[in-house]
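As a starting point, one isolated chain is supplied in C-alpha cells, in the form predicted alone.
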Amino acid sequence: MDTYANFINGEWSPSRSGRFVDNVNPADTRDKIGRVGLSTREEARAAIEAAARAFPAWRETPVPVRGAIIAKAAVILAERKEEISRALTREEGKLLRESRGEVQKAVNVLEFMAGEARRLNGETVPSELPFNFAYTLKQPLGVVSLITPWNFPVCIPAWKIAPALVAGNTCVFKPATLTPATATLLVKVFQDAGVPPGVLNLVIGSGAEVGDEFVTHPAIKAISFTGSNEVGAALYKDGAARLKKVQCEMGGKNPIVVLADADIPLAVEAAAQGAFGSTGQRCTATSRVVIEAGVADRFVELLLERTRRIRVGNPMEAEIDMGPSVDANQYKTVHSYIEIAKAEGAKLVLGGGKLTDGPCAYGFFTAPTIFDHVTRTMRLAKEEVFGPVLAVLRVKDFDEAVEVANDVPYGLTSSVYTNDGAKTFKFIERIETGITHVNSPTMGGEAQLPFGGMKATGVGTREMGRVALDFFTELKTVYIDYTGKKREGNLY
C-alpha cells in the first residue's frame, strides 16, 4: 500500500509520527488503498514556516505570471482527469461519472481564476482635492491555511488554492484524512505546473493537531475552511480571537419547493437527483421537499416510482446510480437519523434499510430512503443528515412553503418549481439562501459565479467567481498629492 506523504517546501516526505490509519474503499472495505500518516504539530509548523519564507518572492512575482502557472495547472489537471477521477471514486465512493464531473469543475475553476490574474484590479476614484490622484489596489495577506472536507476533495481545494495563489499568498493545505490520495494528486498538478517550493504545502493529519496549528500559528493570516458547523464555529472563534480573517462554508438543509402549478414530473426528477446523487453527501444536496398539499400525493407516487429504479452498488460501474457512504461513521449517522425519524412519527414510504448483499456486501450502502408527512419540528426537517434520506413536508400554500423552507438554521441553496412568474420572483426575494434555482435542482454551481450561503451555513466572503479574490486580499487606498505644496484647511 502507498503511504501518503506531506509536501513541504517542495519536497515529499512521509510523516515521522509513526501513527497511521488505513485509507479504505467505502464500496469494498477489503480494498485497502493506502496508509495515512497522522502528522505532528511540528510538521504542520514546518510547513507554515516554509510558506512564510516563500512569501516575499511569491508576492513580488507579477500577477500574470502567477496566473500563467494556474493556467498550466488547469491543462495538467485536464490531462490527468481520468486518473484522478478513478482515485476519487475509489477512496470517496461517488460515482465515476460524478468524479469526472468534479474534476472537470476543478479544471473550470482553474481556467477562470487564471484569467482573473489579468484582472486583479483596483479602481481609480476622483478626489475632491485638486491635483490629487486616488486609487485602490489589492495586496496579498501572507500565509493562508486551507482546510477542506472529504466530499469534494478535488474541487473544493482547487477553488481555494487557485485564488489564494493568484492573489500572491502562500498556502498550507490540510485535506480530510479520508481522501489523501486525491489531495496528493492535486498538489502534484500544481507542483508540475511550476508552483515554487514553499508556496503550496500539504500536511495530512488530524484537526486536533495539524488543523489547530493551521489556525493558531501566528504566521497564519487567514483561514478558509469547509466542513461541519461544529468544527467551523470553533475555528471561527479561535481565528477571530487572534484577529485573523476567517471564511467558513458549513452545513445545508436545502429545500426544493414544489408549488401546485409546477411541472410535477420535472420536479420529481430534480428531487431524486438532488437527494440521491453523490449518496446525498454534498452540501447542496436536496434534503427536503416542501410541497403544496394538493399535488403532494401525485408527487410522492411518481417520486417512489423514480427512486425504485435507482441501482445501488460499485460506483466504478457505469450502470450504477448511487454508491456508499464515505465511511463507517457517516453510515452510522445516516441510520441514526432514519431511526430518529421513525421514532418522531415520520412516515417511512421507501427504503430505510442497510444493503448488505451481493455488490453491497462489503461496503457502507444504504437504500435510497424517503419519509413523507414530516413536520417542520422534527429533527429530520431541521438537521443535516448527509446521506440518501429525503423528507417530504406538506404545506397549504405558497406563503407557508416559503416559511417552512426558511425554518432551518442553514441557508445554502434552494429550488422552486413553478410556472407562476410572480411567485418565482417573490420566492427569489424571500428565500434565505445564498444560491437559488428556478425549475432546476438544488445542486451545482459554476466557476464564474459566487458560491456560499447565509445564516449558519457560512461566514466570511463568498468563494468562487471574481469575489473569491476578496477574501485572499487586502484592499489598500492610495492618495498621491502632486501639488508640491502644503494643504490648507480641514483635511478630515
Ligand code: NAD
Second form
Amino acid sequence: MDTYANFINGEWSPSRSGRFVDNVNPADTRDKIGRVGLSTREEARAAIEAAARAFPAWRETPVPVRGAIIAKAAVILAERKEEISRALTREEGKLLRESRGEVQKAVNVLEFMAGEARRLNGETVPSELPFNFAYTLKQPLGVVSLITPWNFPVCIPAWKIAPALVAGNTCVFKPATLTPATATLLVKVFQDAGVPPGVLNLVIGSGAEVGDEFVTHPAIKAISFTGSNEVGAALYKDGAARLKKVQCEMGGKNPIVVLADADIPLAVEAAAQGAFGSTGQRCTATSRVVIEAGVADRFVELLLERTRRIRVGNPMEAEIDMGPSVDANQYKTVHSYIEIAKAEGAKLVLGGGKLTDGPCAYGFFTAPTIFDHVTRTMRLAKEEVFGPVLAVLRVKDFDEAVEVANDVPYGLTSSVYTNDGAKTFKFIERIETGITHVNSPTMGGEAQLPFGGMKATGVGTREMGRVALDFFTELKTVYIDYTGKKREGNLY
Ligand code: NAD
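Switch from the form predicted alone to the form predicted in complex with the ligand and give that structure.
Below: every chain and molecule of the assembly, starting with the one above.
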C-alpha cells in the first residue's frame, strides 16, 4: 500500500509523524488505496521555509519563462489525464467521465494562465504633472498557502497553483487528506514541467495542524482557501488578525428558478444533472428548485421519471450515473439532513434511503432523493447538504421566486429557466450569486471567466479568469519625474 509523501524543497519524503489514516475507496471500503501520513507542524514549517528560500530566484525569473513552465505542465497533465482521472475516481468516488472532465478543466486553466504570463502588465497612466511618467506594476507577494477541499482535488489546486506561480509567488499546498493521491499526481506534473525546488511544496496533513501552520506562520503573505464555511470563517479571522491577504471560496445552496413559461423538460434535465451529478458534491450543485406553482406538478412528475432512471453504483463503470458520498462523515451528514427534512414536514417524493445491496454493498451510497413542498424556513431550504438531495420550493410568481432564491446565506451560482427576455434580465440583476446561468444548469465554469460567490460563499477576489492574478499580486504605483526641477504648488 502506498504511503503518500510530502514534497518539500524538491524532495519527496513521507511524514515522520508516525500517525496515519487510510485512503479508502468510498465506492468499496474493502479497497484500501494507501496510507496518509499526518504531517507535523515542523514539516509544515520546513515547507514554508523552503518556499521562502526559493522566492528570490523565482520572482526574478521572467514572467514568460514562468508561464512556459505552466504551459509545459498543461501538456503533461493532458498526457496523464487517464491515470489521474482513475486515481481521482478511486479515492473520491465521482464518475470516471466526471473525473476526465475535471482533469480537462485543469488543463484548460493551466493553458489559460500560461498565456496570461505574457500579459502580466500594469498600466501607463497620464500624470497631472508635466514630464512625469506614471505607471503600475504587478509584483508577487512572497510565500502563499493554498488550502483545498476533496471535491475537486485536481481542478481547484490547479486554479490556485497556476496563477500563484505565474505571478512569481512560491507556494505551500495542503490538500484534503481524503484525496492525497490526486494531489501527489498533480504536484508531480508541476515537478516534471520544471518548477524549481522549493517553488511548489506539498504537505499532507490535518487542517488543525498543517492547515493552521499554513495560516499563522509569519512568512505566509496570503492564504487562498476553498472549503466549508466553518473552516473558512475561522481561517479568514486568523489571517486578517495577522494582516495577511485571505481569499475564501466556501459553500453554496444553489437554486434553479423555473418560471411558468420555461421549457419544462429542459429544466428537469438540468435539475437532475445539477442535483445528482458528482453525487451532489459540487459546490455548484443544484440543491433547490424554486418553481412557479402552476407548472410544479408537471415538473415534479417529469423529474421523478428522470431521476428513477439514475443508476447508482461503481463510478468506474461507464453505465453508472451516480457514485457514493466521499466518506462516512459526509454520508452521515446526508442522512441526517434527510431525517431533518422529514421531521420538518417536507414531502419525501423519491429516495431517502441508504443503498446497501449488490454493487452498493460496500460503499457510501444513497438513493437520489427529492423533497417536494419544502418551505423557505426549513433547514433543507437553507443549509448545504453536499449530497444527492434536492428540495423543491413552490412559489406564486416571479418576484417571489427571486426572493426565495436569494433567501439563503450563500451566493455561489444559480440558473433561471424562462423564455421571457425581460424576466431573464431582471433575474440577472436581482439574483445574489457570483455566477448565474440562463437556460443551463447551475454547474460549470470556464477557465477564462471568473469563478466565485457572493455573501457567505466568498470573500476576497474571484478565482479563475484574468482576475485570479489580482489576489496573487501586489500593485505598485510608480511616478518618474524627469523635469529635474523641484515640485511647485500643492503636494497632497
Ligand atoms: P473543509 O473546510 O472541511 O476542508 C477544506 C480544507 O481546509 C482541507 O484541506 C482541510 O484539511 C483544511 N482545514 C480544515 N481545518 C483547517 C484549519 N483549522 N486551518 C486550516 N485549514 C483547515 O471542506 P471540505 O469538506 O474538504 O470541502 C467541502 C466544502 O467545500 C463544501 O462546503 C463546498 O461547498 C466547499 N467548496 C466550495 C467551492 C467554491 O469554489 N465555492 C468549491 C469546492 C468546494
